[in-house]
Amino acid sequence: MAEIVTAYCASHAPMQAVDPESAPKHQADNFFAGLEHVRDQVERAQPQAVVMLSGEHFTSYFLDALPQLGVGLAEKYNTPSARWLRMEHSLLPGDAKLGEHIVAGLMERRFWPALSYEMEPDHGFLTVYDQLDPTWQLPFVPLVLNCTTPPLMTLRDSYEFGIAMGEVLRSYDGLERVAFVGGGGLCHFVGEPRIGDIDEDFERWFLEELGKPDCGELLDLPNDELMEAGNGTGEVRAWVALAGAMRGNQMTLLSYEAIYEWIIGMAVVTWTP
């Protein structure tokens, strides 16, 4: 059977790839030194693929027809964002048997992901991927969330989630080391007037909350009030599902770092299995 032997979160802005040199030099430091510590912990760990959750930027799905969860199914993905984001490939692996798995998976348990053979990580997968493996070679598998449009998976339907993927990925046996990512959030605004603010202490609470065992008073966060950090603050379910795959191991918070020339309060967690 297969062990979850990295398990981590992390911010994703597109400018940290395009435009890395915007921020203030010390907190895009500290924000980087929290992905080279996950690096090294994958270097270590030796994955042979990586599942990993981010939320739906209306490029592999629109309103036509836009599901909760959906799982990439792929031998391999195209990734035209790849360009914009100043990116050296252009061409992920795929995992499909770990795929359908997930997705087999999820079923028994209650949970119905729509499939994908032609998704198309965007940035949301590929700021966080090319940090984990520049070399772009470990073979990956995309889970996309509704984060945005609701009706919306509330919080703790995300755990919940999280706890059945923690499961999933555990009972695959074609495989011994998985790397289970979040990528997304925290705080930010888009397409609307308040782009660029960032609520600080909200970012604070929610990653202190996230640490405590069953995500302390987070999972009863209603949606509305979640929205009010943010529009784009909801793909921070990618984290509480991480946490609930992980629950009974330590997170530790490696570095936070609110962004405002990014427009996105950037942070990263690991859990230590």
Contents of the next structure:
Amino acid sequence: MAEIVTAYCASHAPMQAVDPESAPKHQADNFFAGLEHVRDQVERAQPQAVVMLSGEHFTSYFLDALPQLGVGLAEKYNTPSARWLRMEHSLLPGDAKLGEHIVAGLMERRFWPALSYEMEPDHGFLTVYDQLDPTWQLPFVPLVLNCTTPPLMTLRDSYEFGIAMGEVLRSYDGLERVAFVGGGGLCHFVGEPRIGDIDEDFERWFLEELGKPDCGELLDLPNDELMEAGNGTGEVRAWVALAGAMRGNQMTLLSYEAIYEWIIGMAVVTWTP
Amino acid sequence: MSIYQVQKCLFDYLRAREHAPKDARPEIAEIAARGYDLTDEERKAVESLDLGTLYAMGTHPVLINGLARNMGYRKADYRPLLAGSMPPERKVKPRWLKS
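Provide the structure of the form predicted in complex with the partner chain, given the form predicted on its own shown above.
The next block holds the full complex; its first chain is the one shown before.
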């Protein structure tokens, strides 16, 4: 059966790829040092595939049919967003069999994801994946979460989904080593007057609670209260899902910077497998 | 009509521009003429890409963000553009606020 040999979450901001120098150097250096740390972890752990969670930005799905959860089942993924993100590659290798196992395993556990053979990984995935494997060789399974269009999963739902994901990945007999990664958040406002604001109090509180057993107070946070921290901040659902998958394992905060030039709080956390 | 038709039109516009060569990107009027079920007020806001009105109508902020980026706006532009739609004061103090 597969082991989750690497588990981490990282914020994603297009600016980190398009114009990384726009951030104060010490902040960008600290954030990228966190990503370098997890890349070293990955090199040591040698996962055979990575399963990645990210929020939907109307790239793969729209309001005509928007799932709460969507799983990619493609053998390969075209990534038109890579061009404006100034990335060298444009084709990601998929792991369709692992994707199929995830769908079946989630259904056994009473979660009902949408299927997609043509998912289009956008900046939410690519900024994280490109740092994880700059050669774009590591087979990949994308899972999108609805994080912006109510009604939304609560953080408790996300945690329970993460527990199920942990069980599903560990029950896979097609590989021995899998990386599980969440992208998104932290605090940001999208397409509304407060764009550029960052609620640093929320971010520090969130990161502290995330590392507590069963996420401390986070699972009791109602969606309307979470929304007070920003209408894009709901992407932290991916982080809470990772915490569910890795419950019982120690979380470590590797870096945190509120980067106003990138309009978002940027952090990296990892769980010791 | 439904705000969905407004949003569908704006989404189709953004997608069409994203997929077209730089010198052949369609204008909004061309997309809006494709039969979306819009009221006069909605059509006016869509065809003029009036972000303030579109936002006030309830257009999804992810679409507002895409349009603003497409139109070359930067973060400092949002507040004046959407000034009439500032959110109400908080009714409940979030638990993470210290002061």
